[in-house]
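Take a look at this one chain, the form predicted on its own, written out in structure tokens.
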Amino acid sequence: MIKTGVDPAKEEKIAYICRQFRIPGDMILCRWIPNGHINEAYYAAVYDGWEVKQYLVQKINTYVFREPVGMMRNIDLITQHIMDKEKTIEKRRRLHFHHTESGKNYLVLKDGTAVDEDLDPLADGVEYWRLYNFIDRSVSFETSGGNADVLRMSGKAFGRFLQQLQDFDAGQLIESIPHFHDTRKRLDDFFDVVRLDLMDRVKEAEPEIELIRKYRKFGCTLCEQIDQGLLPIRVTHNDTKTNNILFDRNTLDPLVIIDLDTCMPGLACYDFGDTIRFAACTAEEDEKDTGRMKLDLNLFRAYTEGYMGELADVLTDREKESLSLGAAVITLELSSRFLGDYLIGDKYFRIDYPEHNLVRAKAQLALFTDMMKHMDEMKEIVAEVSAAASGCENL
């Protein structure tokens, strides 16, 4: 075993897994994951007697997901049908899911071994874990970095996703998380949550809260829209930053879209947003200095250029409406995610300090403000490149 740091405790562990999923060989390698703010990962390089072959293994954050076996079905589904849609589809633009002997795609440990059996997902020494492949020669972008090119392909991978997803009927999938995207259930429980102020923490963040109260109503615009039946709901995966896609890493083609936890009903015009949010703006979304969060309308219309390539043909024109709109309700609705946790004690999103949380909700309520002043530029933006795009595949 080549030396990197992991405990060596939780190397056997890891190896043991991999046994489970049926991996043959030897663990040669094993590294943590740090990035993203849910699960746990490991990278893992099993030798099988031929060659090294590599592979994620990642314990699921059952805090968040309470119902694992329904979200690995749902991911199931997906990959399914994606890729019974595509047959010619090349491996390095699959996401493949190990089985276990059994025939899940998941694996239950208790106290360190495994069960054939589906166990409480919050009893003590309960633990979900899954295996996929890894994608080899690629890479992927914390944040844009300002660069128009890597939104636009962004914008091409959401979309041909979405697209992809079209004709999938979204009834077959569960809420991994319930009322993920409702943004008026979470603005009530924001709200409660600023009430009990179990932490003791409200009067930190007094202003951010007013912001938030001023612009309850229009938080809530795409709920009524769902409930007077204006827009479809597709399938949708619900955390569309750029680092949830692998791009080759000599072309910057678009691979595969990752990390399909969040996949089930929802909006386009979320997924849209929550690109925007995250990626088309001058800062990252935990900036201290507030003043440099601003949104970027040329990284703007570099991901809608790359996205309305791929649905201009998909989206009613009532969805196409929507986009804009998606983009400051889902910041304002993220915006309210990370202070409420901040006021709970830090329970769901995985911080680097304590202040970490606040200075997120700062900087999102920032970038919402901004987002607001820039309404209609959105609003053209989204119109010209989709009269564009109407009618051709791809731009």
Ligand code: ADP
The other form holds:
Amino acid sequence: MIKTGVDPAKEEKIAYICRQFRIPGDMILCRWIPNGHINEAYYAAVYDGWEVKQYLVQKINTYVFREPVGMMRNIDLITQHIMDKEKTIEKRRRLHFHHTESGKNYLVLKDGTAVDEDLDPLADGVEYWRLYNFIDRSVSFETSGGNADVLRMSGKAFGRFLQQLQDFDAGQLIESIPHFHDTRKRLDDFFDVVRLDLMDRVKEAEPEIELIRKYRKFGCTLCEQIDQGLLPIRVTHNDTKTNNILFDRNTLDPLVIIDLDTCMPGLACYDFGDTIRFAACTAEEDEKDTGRMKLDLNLFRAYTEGYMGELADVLTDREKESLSLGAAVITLELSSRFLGDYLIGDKYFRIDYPEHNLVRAKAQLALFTDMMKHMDEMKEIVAEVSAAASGCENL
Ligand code: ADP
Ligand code: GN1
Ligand code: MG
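Starting from the form predicted on its own shown above, please give the structure in the form predicted together with this ligand.
Once more the chain from above appears, this time first in line as the rest of the complex follows.
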């Protein structure tokens, strides 16, 4: 069991951050939230003498997000756009980022003290934090547990999200991580890392490296389709794991999409594919027994149904055809990212034990191999479901 308590110094720091965001009252409880591989998230409960209010306090990982100010502006624009669409005032269905006294939706600390300047995020002692509403009585899924409803509701949630962003002007956004899902560049970078072999770890992963090499050209398929102008660039989420959706704990109603850090121009099929990779799989992302990493076609179908229910009339035919490819390509891409991180000494993804990234890469490659075996079936399911969702069953 992972310990989620925090030490008194950290507790004091989180309480200080709450005060910088002008939260009235005293922090009475603070817990570390271990899910998520990138940012550092805490739950904080604050009592103002009248009621207890709950917040999510998060340190932005500036090794990963080099432009936190631009990224927070992206998030502001996107949450505002969605609010305007939803016209909802229910707090549990939206993310509300609090502001500091100087009106920023982020806080800069230098050696633990708040400063008003946007300091270099990579400089020593500099940290960027944010604070927003904690969505109460919600649950997020680290795995679907084989439950098709989780997948169907997830498809609905991410489909709706994409649909709501259709008229959002992508030109307003910065690329919070340049080339995030540029698989061709990801694979080039991976083979550079293999060549350098800084940690002398290549010898531990030779079959995995060869497998990635074998499919390198396949991994570039979607990039080629972009080059040929075949796939539209939309504003996408780019990190569509089911643990980035908060569901109502009792009804499974998807309440809100979180982790908006990577929202930027991208392809629908990477969004579609990433949920499939994460949740339409018979085991968790970091399963050690690779024999358990299989694609579950029933879960795949359920996700496709939820997704197409929102997007059948939005996506182009070519995009629909690309969805199954997206699942395989993003799984290969992430395999190379996990393995590349292992080879450079685990600088990017949070790990729970020394070989964690290697284990993750092996698991993802096993899933990728299984997806390739089932590519035709995936494509058939997408065609069937999208035809039914557009009301023309006989296609
Ligand atoms: P990361 O980039 O590290 O994945 P996330 O923003 O996804 O960070 O947050 C990590 C986890 O914290 C999520 O998977 C979710 O379980 C929880 N979480 C994040 N935001 C909220 C929120 N507003 N309310 C409740 N839980 C949240
Ligand atoms: C990271 O932040 P989190 O845990 O939701 C990563 C994704 C990977 C994912 C794999 C910004 O997502 O790209 O697919 O881990 N996010 C970033 O679990 O790199
Ligand atoms: Mg997350």
